[in-house]
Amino acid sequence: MNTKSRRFLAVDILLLVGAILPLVACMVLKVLFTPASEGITITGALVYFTIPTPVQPLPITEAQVNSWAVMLTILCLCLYLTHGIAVRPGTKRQLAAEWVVEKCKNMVHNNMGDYFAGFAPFIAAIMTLSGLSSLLSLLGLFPPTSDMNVVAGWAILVFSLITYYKFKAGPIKYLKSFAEPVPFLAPMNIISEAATPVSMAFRHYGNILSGSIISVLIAAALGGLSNLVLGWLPGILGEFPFLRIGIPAVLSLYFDIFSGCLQAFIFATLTMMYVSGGFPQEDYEKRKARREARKREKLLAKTAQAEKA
């Protein structure tokens, strides 16, 4: 193995370690900061420490730390998949990366159209971040998507994009849209507009949190049922929760894996629908044409004045 190959392999190893290390660090923090308890408990995100600020104390919670860990993991995985990329795919990782990029581009094109082709990286990022955040429960970590603050931040970001593209046709057109189809529906339209980020946040947060709670409650119920049915067995056999073997793992396939990935896809799909659906492209094109016409008129007027001079 020559020097170039050894350097390439070393970078690959560093990137893979960089993808795994943040998650390992989160598990270590979880063990160190989790207080001792008996039985199964349902709690929110742990508060690691608090930063004093002029407004109010800023708590640094498990949800924030785990979100940054997921982002670092995604960054290292992306760098690993694109490491050594070439014009002609020569590795399986490059084929996988190109497949992901192609699927994201096609999804954005089918849902948003050609004008929003540049949205593919954003949609891929928010879908991956949401999916991996929900899957942290498989490692025994608190999923950031079970924290309302995290999901609400994503929803506010998406709502800002929706409002930005609605303003593309001008603020007057945006304000007039609240009076459509009839003016007396303006209050309802305003409430509907404000409800968009709220519904997106609560839908995602509620589904992930409810799945985690249901999984814990079923595991606790199976433990109690095992003691009730098999408690007559002698010694440690009577205390061992036999009924909690296998069944919670099967339920985890839905609540942790399928439901988490499904909610990530739904959140990304709603983002594409709301942004593209709220963009008045025809009005924007007309406004753009009027601006260009005024610019041409001003240019012709300046040219005519210069010729007269």
Given for the second form:
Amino acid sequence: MNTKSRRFLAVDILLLVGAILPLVACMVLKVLFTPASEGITITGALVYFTIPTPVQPLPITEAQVNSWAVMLTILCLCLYLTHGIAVRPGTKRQLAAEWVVEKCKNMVHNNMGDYFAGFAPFIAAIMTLSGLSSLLSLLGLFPPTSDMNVVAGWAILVFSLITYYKFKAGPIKYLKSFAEPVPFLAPMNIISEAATPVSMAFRHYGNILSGSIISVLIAAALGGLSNLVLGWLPGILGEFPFLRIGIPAVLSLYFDIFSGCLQAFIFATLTMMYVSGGFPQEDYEKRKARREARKREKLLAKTAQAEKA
Amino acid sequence: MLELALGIILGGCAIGAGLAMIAGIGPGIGEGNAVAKACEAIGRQPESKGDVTSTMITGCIIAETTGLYGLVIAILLIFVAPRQFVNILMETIGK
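Could I see the form predicted together with the partner chain next, after the form predicted alone?
Whole complex next, starting from this chain.
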């Protein structure tokens, strides 16, 4: 028993370290690669290194590295929460994990209906990834969601899901849906279809990026203000930006925590809405029934032939 | 002459960014209306608070989109566009 519990503890510690280590590694990388500069600057993601490929050089940026770190963290957290899981909940962490799973299942069920009940893990994954990515700015890291490319990738993923479920009622029905209500409006429908991923990506990235830009601008302004007000203090006291302590944290409460979590929720909600809204339930069921009827007829014909022979 | 050209580029980008943010007016009014109506609805039927709130948030998100397009354009105009335009100018002069 003792050895078992000791091993249990060791795995626990390993998983927790696995959850924290990627983020620490990201911070170290950032510190190593940030160029020395005076004052506050607003830049995009740092480019860590570039991989030469035949088509064009592939830059590995901070956004990619950070999002992979977040993925590792989420993986280790999930493993930690489900470690030592039992039929009768014995640990607090199992209760927490069950609470999360239940909440997510309920949300997906309420928003998407029975047919899409299998979407719960996907929605939960996209929500956690988005939320934790945005919260990375609390650690002073570059949040991957404020890079257009990352969010555009998610939006394209969601768009392909939407199109896949629209195709479920057959390609002809899909093409016909563009000619509604009148065929004359088809170009408008195509534009609005293409606007879905664009608006999803822009919304998420614009919100997070504008928040971080405003935070940086306010930090710079506070630095200037403290220089103006407290500049008469002797020596290093006069140079130290005292006003920059604490005050930006209040704004960070809104821009980093509230806005980041809200955008994650919004992205998940929109995914659910678009996927279940674009799915033609009635047509799909009709088509399925027709197909099954045809299959049954074929089977009957085959058995009849076999009996004759 | 070069200074004048650079000044026009930077000034034009800044003015364009400011004009792009006029797009913020529409979503502001629209979301205000939506929230006001939601408050009225909750006042009339307090038991439907959850449904009304979630529907309102979804509506607000969609109304926000146009404003965010303007915001993205403004960000691009301030942080990305000047460098591109200056590069174009330098290439033209180099010819």
